[in-house]
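In the form predicted on its own, a lone chain appears below as structure tokens.
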Amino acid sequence: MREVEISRAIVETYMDELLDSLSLDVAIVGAGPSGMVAAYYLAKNGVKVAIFEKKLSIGGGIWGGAMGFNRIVVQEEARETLDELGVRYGPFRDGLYVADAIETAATIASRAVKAGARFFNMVEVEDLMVKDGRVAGVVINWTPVLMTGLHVDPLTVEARFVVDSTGHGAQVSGHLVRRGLLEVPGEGPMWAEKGEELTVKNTREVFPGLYVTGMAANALAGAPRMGPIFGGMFLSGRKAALEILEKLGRAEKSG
């Protein structure tokens, strides 16, 4: 076993996947709950989709639960999605259910990958491509390059749709804000019930070719945050995926 062959195996297989992902049906930015759920539903329906996550780890805010208590809460409406994904949960009371945060993040990530979604972690989207008034792809760079402020030119990935799943800051949509193409008022203060409801309602195409999910959706609408209840996140990702499937002319596969 030669060390160089280990390196060759990593470089060649990674580069093959990256090269094949330079042209996508859907580019999702942010591997949090809504982004991963969207990727799962898109991939399982034959859509060419990749997630770009600027952090080393994926999962967004799921892992820590609340204050490091690695449990998350979901409501009745989200049970169907968790059942399909294979995430276990148990009843609490008042129509609430509790799931293990570690199992949830790991299971959704695994299901998305096995469905065909590709994950590129430590890759940050530093800008969007916009052509003829429509988002046409993402501009990517290594996260350490941007963290250290090095002057290194990026690469581009073309996509028919881009999904901003970057959470509270709606960072991808922010690239359109600074050019006067979009407004992001920012999320409102905590109101769990209303925040959960509006997360799904605000999941939409906010600019031609650009969807927002999860807390990014509420940030663009000025809606409340909701804390460690995650049902709205899962339903938001599913809603965005189903709308994009329809626009791509794909029918949803059952099961």
Ligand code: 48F
Second form
Amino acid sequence: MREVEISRAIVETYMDELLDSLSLDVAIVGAGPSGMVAAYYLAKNGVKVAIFEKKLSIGGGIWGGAMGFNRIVVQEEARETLDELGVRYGPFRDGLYVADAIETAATIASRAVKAGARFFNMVEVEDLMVKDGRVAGVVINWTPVLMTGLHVDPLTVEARFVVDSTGHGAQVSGHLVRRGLLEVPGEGPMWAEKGEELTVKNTREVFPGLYVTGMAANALAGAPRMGPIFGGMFLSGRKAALEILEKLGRAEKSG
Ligand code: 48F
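Taking the form predicted on its own as the starting point, write out the structure of the form predicted together with the ligand.
Below is the entire complex, every chain and molecule, led by the chain shown above.
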């Protein structure tokens, strides 16, 4: 066994996938619950989709549940999506259901990867490409480059649609805000029921070619945060995927 062959195996296969991902149907930014669910539904329906995640680990805010208690809560409306993904959950009082945060993050990630979504972790989207009034792709760099402030230019990935799934900070939409192309009022204070309802409603194309999901959708609309209830995140990811599928002229596959 030659060490250099191990290196070749990693470099060649990674680079093949990166090269093939320079031109995408959909680039999703952020591998939290809403981004991963969107990726799953898109990949399952034959869309060429990649997720760029700035952290080493994917999963965003799922793993820690609330305050590190690794449980997440979902409501009735989200059960269908969890069933489709194969995440187990049990009933609690008051119409609520509880799932294990570790199982949720691991299962959704696994289903998305197996459906064909590509994950690029440790890659931060530092800007957007905008051409003729439409978002045309993302500008990417290694997270450690940005963390250390090294003066290294980024690369670009073109995409027919970009999805901002970056959570509370709506970081990607922020690149349009600083150019005066979009407004981000920021999320409102906690109100679980309203926040859950509005995160789905606020999931939409906010600028030609740019969709927002999950908490980023509420941040853009000034709508409430909701804490550790996750149904809205899953439904938001699904909604964005289905709308993009329609715009790409792809029919949703059943089952
Ligand atoms: O925050 P996050 O989990 O987003 P979400 O899908 O879900 C929110 C919930 O986790 C929770 C909540 C539930 O009710 O309120 O907070 O809206 O995941 C966002 C991911 O995006 C990554 C970040 O590291 C996280 O994993 N991210 C943020 N900015 C960038 C990014 C960026 N510029 N480039 C790449 N990844």
